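Encoded as structure tokens, the following chain is the form predicted on its own, with no partner shown.
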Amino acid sequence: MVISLKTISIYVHIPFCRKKCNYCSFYSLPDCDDGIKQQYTDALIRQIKAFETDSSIKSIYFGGGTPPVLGVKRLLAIFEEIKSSFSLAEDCEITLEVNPRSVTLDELIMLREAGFNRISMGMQSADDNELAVLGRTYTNAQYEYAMRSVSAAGFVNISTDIIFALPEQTKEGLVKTLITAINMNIPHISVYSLSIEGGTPFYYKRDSLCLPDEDTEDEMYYLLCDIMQKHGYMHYEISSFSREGYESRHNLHYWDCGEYIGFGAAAHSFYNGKRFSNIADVGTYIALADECFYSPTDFNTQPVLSDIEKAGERIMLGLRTSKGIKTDDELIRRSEKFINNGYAVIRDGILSLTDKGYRISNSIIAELLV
């Protein structure tokens, strides 16, 4: 028997959440009844019958919506049919995406005798304020509650989220959700700045919506790179902070241009040399979820990537981390300003961006490809 050496991380999308936040776009469909829970659940598991290989599976994310209001019975079920179909490598990642009061304590033990290992809680705000103009349904205790509860159950990878830059947000309040975060000894926290998104309801009233200006939320980000490296954290990916050993796997092998399989409603692949993607409805992807696994997705229709795009993509996603990417003199050409200037360093013939970089990363990998 021949033992594939190859890795690939698997994406499992669960579009159900109890209510849409303010300011979310990803695809997900609150207040769904059981039915159409157990038809979905049905629909993932035959696609990944579907699925054929002899790849190890280096990382499987649960991620949302909020995959606990699926039903954790349902969630283990999917769970068990990935442990029987793939060969999961010894130190797979395995990671659920929940919320406060989205889970209970022994619904979380539960899930670690079957084998998570890694829970991402979804914080944004250690502020009850904050936390109600985003539209999140719990308060900070209840999130303190809920992350003693993940800790109690077994999980010592744990992973949240924090937003920055919120309407009306102030620098001191942002340094409380940090240390509130980082006193609870969270070994992963990722910080994102608030984006408005067309569709979502903060898109609606973005005029009146009191945010920061540009140069404020530049100095709550150089602020919370500042907090979180003085506290032992590792900027280790452009929205990123971890204590040593606890990066993200998964993300970290979409970084490296890894080989990844989404299931379920809306979820993305890349794989065989083409990104694609499974279709973004419901019931739908119910309907058209049989035994070929591409039959929910547009496989057939995407392009297999070229040598030039592969190149474009290692420099797009390899400067997302600290890790950062090759050079040659081309490269090291193309970089010299954005060095000078402290966005960017070259060490070993490594080219990575700095905290000064990341914050504009977007315009320094733009010039890079030209």
The other form holds:
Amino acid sequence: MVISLKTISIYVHIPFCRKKCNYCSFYSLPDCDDGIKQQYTDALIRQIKAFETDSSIKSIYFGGGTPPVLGVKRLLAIFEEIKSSFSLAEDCEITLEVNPRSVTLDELIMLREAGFNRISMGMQSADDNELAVLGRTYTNAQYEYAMRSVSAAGFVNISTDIIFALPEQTKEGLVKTLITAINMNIPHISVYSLSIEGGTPFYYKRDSLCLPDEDTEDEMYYLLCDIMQKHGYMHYEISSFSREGYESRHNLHYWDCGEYIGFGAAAHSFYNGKRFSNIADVGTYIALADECFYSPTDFNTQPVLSDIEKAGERIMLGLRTSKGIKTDDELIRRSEKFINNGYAVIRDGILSLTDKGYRISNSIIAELLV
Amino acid sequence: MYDIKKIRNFSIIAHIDHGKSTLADRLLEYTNAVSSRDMAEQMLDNMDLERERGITIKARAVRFEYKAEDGGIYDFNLIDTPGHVDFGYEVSRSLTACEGALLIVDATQGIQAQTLANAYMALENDLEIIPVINKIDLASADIEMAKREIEDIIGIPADDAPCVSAKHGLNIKDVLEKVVRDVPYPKGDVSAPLKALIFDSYYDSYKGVIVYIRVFEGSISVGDNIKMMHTGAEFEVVETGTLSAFSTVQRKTLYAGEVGYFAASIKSIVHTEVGDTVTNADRPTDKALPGFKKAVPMVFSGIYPADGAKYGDLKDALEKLRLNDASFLFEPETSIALGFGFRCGFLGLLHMEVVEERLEREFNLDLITTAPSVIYELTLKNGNVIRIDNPSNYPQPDAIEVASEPIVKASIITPSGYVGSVMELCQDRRGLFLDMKYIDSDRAELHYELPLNEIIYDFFDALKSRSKGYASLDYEIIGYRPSKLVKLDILLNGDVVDALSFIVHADKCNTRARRIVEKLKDHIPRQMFEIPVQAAIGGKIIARETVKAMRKDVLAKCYGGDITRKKKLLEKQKEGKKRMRTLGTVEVPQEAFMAVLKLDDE
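For comparison with the form predicted on its own, would you give the structure of this protein in the form predicted in complex with its partner chain?
After this comes the whole thing, all chains and molecules, with the earlier chain placed first.
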């Protein structure tokens, strides 16, 4: 018997939501009928059944979209299939993304009992006007209520997302949002600056959005880093802050170049040294799931990453987190100017980016890749 | 059968886009010199670049036969001409080889600046001009207007001018008949010593230089010893012949009046200069044909490979180009900023652009070009006189007694409506007004003395844009004149970038300095730290801009493990870096060097 020491993660993509937010460019379908949701659930279950691995599962992440929009019963059915198909590590982190108005307390209790142990609930802002601008369909009061339900259901490992540099946002507005989240004692907070992506409603009215200028955005960024640090959060990844022990194991696995398998339309995988993805179309995904193991066009034809690619990925992914990357003489020489300008530090032979460095991490990584 | 009375040598002259190449094609097609099947592309212009820019760079010639209505079979030699001011001399040599010229006028546009400039040149060469009205198939064609303009403005009768549609092959025969009747046959004594004009040449790797000639007197045969009267070089002819559309046709002898080629195992076109007279070495003619000028490069620029490792490739490419272009010179030079490259000399700015584009296109090279310069003549305090064609070699101001720059006499023909703005432009370029005369009620010819350094950047473009494309320019160097010149240095992050230095008149240095630093600021991407961009004269800063430090460049979210997107983005960024030149601590994209060359394009 071969005992595999490899652990992998599982990502399940649920591309359904109630309404697209004004900034969202991810693949997600608002307003889908129940028939399609059931077919999609069946297709997912078939794909999960068909996939065989002797690796144990380190983390599972249900993302979307808004996964509960699929229906909590269906989510549980998918989760049950995963549990029976794979061997989950004892401390497996199992995250579900939810929206404030997408789950009831009863449903949260059911999910908790089934084995989900981490909830990620997007907050974005604590200001009702800002929420309306973003196209979010809840108020801050509703958010706080939903967060109390999450705690009441027994979840301790909780994460939330905040977006800053919003149209007409002031520094005071950002501080209010941060303090609201901190006061709710949420141990993991991701903070993104708003980026206007092509094809989104924001993109089409980008010229009339009144976004903060670059100086203000810069000040907001350093302000939020400062506030988070003062309240005991570590800036452990480009966009993520956490209290000790509450880092997202699932995301860290990505940045550690760990392998994972993605189920569902548009889900990405990294498995047996190959990176590939499922087709980003629910209809085609459902049709494909009938006939074959696993979108074979992608899975079988993708090349295994070369050593050069692997080395590149280690730099690209490793520099996203405070764990950084191991240095050698060459790397030390090439990162000298980043260190001299306060963008990076080397500690105990590890190169990692500073708060200032995270802000322009693309440029730094691109240069180190050359 | 050689019969000088049946030879017709002619060119086609026209404004850009009036249909020169199309008419040439139709003439060849009509006389079966080429089949229409072979005619997929216009053949007279056979360089990509020419077709794209609508200009003809190197002259070519084609011989074809035409059976006329009078029953005679005529030998036609159609000689094509280059169409830009940089090549004015080559055009004049091509026209000298002819007795007549077809002057094409677009029936929808009438006479244009270039039509006029070309017509004057044809008249100066005593050519019989045959007006041809083209594009009569278009709804907006106004044949009467075109004829009236030809008569009023150029002053030649246009009453029975052929009216054609070159595009549709309409009335092509009228043109051919007109050539037979109106273009005089060449005059020349076959028994006199050889006297032939070189109007073009190119290098063939098997036969050596192929020389295009028009024989004026005598004859040239295989085995003859010949002599180039200006260069003095002597050769033995190994092949002669005529030129057909796709190839050459060998003949033992070319006689007075004929157009053709010869090969004589000539290793380099240095020996076969356009305008030189070929004669028989054993029985030379006593006088060379008039009008020879040595092609002298007037504009100099540094050309560097964008990727320093491609220096050898660039050298090979330059050597290959030089085989076919004697007017273009190059020698190695080194820049602190750009590394190893070449200082190259060109006839003018277009010539420079043509060479650069050919290097990039035909030889697949990425180049960085420095700002063009003229040759300055400096008398130093120690009495030495030096000539400088590279601004980085310009001495310190206190070492210079007198600095002189080349001056041209420019002749500009413009519709009267634009006289004001053309004068303003010349004024702005330090022009000295000489005179102006009205050619007719609509057109004026202005004469100015202008420093060459003011017209090598973008004068031609500015002239065109101020006259809606109608004005034409011709110029000749008339000498050197003392001037208040200064060397402007550009500093990036405090370090002088030698490749960006240039010479400018003291009165204009502030304006120019400001624009350059602005342009550079716009073209240098933000980097990890703030970069001062400064312009200085002898250490004194006279303009400054700042490229701010980069603020934000991050892909904050990698959704659901989608790493490929981020990877592609970073790969692209990495590729972008490769196209940058690191000057000291600053990374500068190629476009920044180009932008500095085009300061007046806004």
